[in-house]
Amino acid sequence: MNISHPSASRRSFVKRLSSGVAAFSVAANFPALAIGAENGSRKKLGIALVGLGNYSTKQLAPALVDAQDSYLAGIVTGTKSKEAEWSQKYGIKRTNIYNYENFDSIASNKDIDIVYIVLPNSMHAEYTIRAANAGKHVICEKPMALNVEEAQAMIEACKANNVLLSIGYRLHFDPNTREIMKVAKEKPYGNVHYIQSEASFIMGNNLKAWRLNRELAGGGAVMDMGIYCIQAARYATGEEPIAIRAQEYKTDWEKFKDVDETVTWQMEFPSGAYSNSTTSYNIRSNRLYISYRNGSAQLEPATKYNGIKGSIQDRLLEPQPINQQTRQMDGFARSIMEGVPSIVPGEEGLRDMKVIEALYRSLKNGGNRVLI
């Protein structure tokens, strides 16, 4: 990935970016767009993907081919060879292809309604704020930012520019995951009293991968995969955690010298529920288990792009033949057209960043209990 990273400190970086939007008033409601491409009698909103790495290439772009309310209108890339390749494959107009130097000129492009930030974590805040300043609605991949301060600046920039912000929590659009959320809300089996969540994979041996670079990633497995565990505990209980304890260990000190490899943590919730979670770059695990007062539920796998399955009591949750990314992007497009917030707004990402900051404080303090 040919991307230059700003050298300013995080604090000055956020202040510099957010200062440009401070003069705007925050609108009470987001207007529905009357833009987009016609598909018969159905309108579609144009999405520009910013960053053409593995996720954009293998998941997002193919998902947009079958989308009903959105389409791939543009790209932003620092790799010149990808311009012609993507233009030919997806029929993208030359005027809708940008790089990181001319990105801000996207403001005048009426084909592009939504900018989807698919960049290393350290660049999420910068490009979200720049997209908002350009008057574009924004989807930002998770984790939302490097820290709470950046996340708040991103939310304020979007509010100031009267655009919607959504975080790439695709699982909120998965039918079986939504069944877990429904049980949390309706409580047919009583309150949750325990959650076990695991989200891990074994990382390859490319030591130059940006996820192994703390400056770009902001952390390791916690930022990348652990956020799924935090999300799971939050939507399984329908509550926000109030305290956390965390422990870290490494089996490969050289490979993971700059970032966390394996972390476990426990969270407490207001109702008395508690969770135990594990994330790692050196373990294979993908599971969610929930114990209710009068029953249980589980998903395994719990976070993959497809094949999510499990059970709630004696009811099986069979894998659903849907594309999570298509549903996510179409869902956001409909939110814009209907003038309502995304079901996964910036505030949802901010809540996770608060938990992650508390988790890292606990690690720094020897695993002691930290309030969130």
The other form holds:
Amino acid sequence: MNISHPSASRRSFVKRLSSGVAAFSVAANFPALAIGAENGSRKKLGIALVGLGNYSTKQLAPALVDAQDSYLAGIVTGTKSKEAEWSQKYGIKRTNIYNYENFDSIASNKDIDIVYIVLPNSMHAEYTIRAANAGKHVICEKPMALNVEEAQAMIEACKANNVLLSIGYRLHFDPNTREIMKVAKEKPYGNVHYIQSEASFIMGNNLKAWRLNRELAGGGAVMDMGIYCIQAARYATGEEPIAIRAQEYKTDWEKFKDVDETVTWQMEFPSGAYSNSTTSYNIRSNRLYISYRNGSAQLEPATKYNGIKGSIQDRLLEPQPINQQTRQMDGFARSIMEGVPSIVPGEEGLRDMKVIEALYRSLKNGGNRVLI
Ligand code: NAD
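Can you switch from the form predicted on its own and show the form predicted together with ligand NAD instead?
Full assembly next; the chain just shown is listed first.
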């Protein structure tokens, strides 16, 4: 890997960047009816992917090929060999290719409307703030940041630069997940009183992976997959949790010496609803169960890229032939063109960061109840 990044000074860098937003600010694109490339008769907004790892390579770039309102206009990579490879494969102009050193000069590139941060978690805040300071709208992957303080700085930087911020919560664009959200809103079966959610996978054996490094990942399974359980409990109830208790289990002390392996937690909601969730880097599970006063719903798988399916009472929720990522990026492009906030704005990511901070506080004090 040919990457240079001064991660040691990241924290102070984020502070410096966010406090200097006004000074760095360039003419903002928002409201943005006049931007984007004319592509046939339809206007499309140009996206630059920052970080060409697994998710960008296997999901986001292919999803943009079929997009209607957005397209892959640029890339930001620290790996020289990827420049020609991606340029050839996706027809990306040489002038739209950046590395981590010259990234800030993206400010003057009119082809790029949206910068999409797909880097290790510890780099989300820094690159979101730099993109906002460059006057670009931003999509930032989940988890939005390492903590609440960073998340707030990211929201502030986007506001100060008059650009929109969206978090990579693709499930909000999945039709079956949206059915669950609709039931939470309309309550045809009464209030939710119990939610069970699980999101886990079995981590490979590369001990150098950034997901196993606390400094780069900020935590383990909770940050990566547990965030889906928090999201599910929140959108299945339509409420914000008020208290949490968490318990941790470890079976592989070598692999997970730095980050959490398996965590189970319970959340209380204002209506009296209660959730129980488990996330793990050493279990195979992916489901959501909701018990309403007069019915139930379930999704399994609940968070995968394809084939989300389940039922609400007797109604089957069949897998939908859609691409979540295409919808997510097109959805954000339309928000920008219409001058309305993303349906998953920075504030949505911030709420999850508050829950995660409370969860880790509970783990630290032996599983005691912590107010959120
Ligand atoms: P990855 O390891 O495959 O890719 C990370 C990229 O960051 C690589 O291109 C790597 O070269 C680059 N990088 C730059 N500096 C680095 C450093 N110091 N250390 C390591 N890599 C560095 O990771 P990924 O699976 O693509 O995940 C990237 C982000 O996307 C994460 O925040 C993850 O949570 C998120 N993600 C979201 C989804 C989703 O469904 N929304 C799915 C997968 C990943």
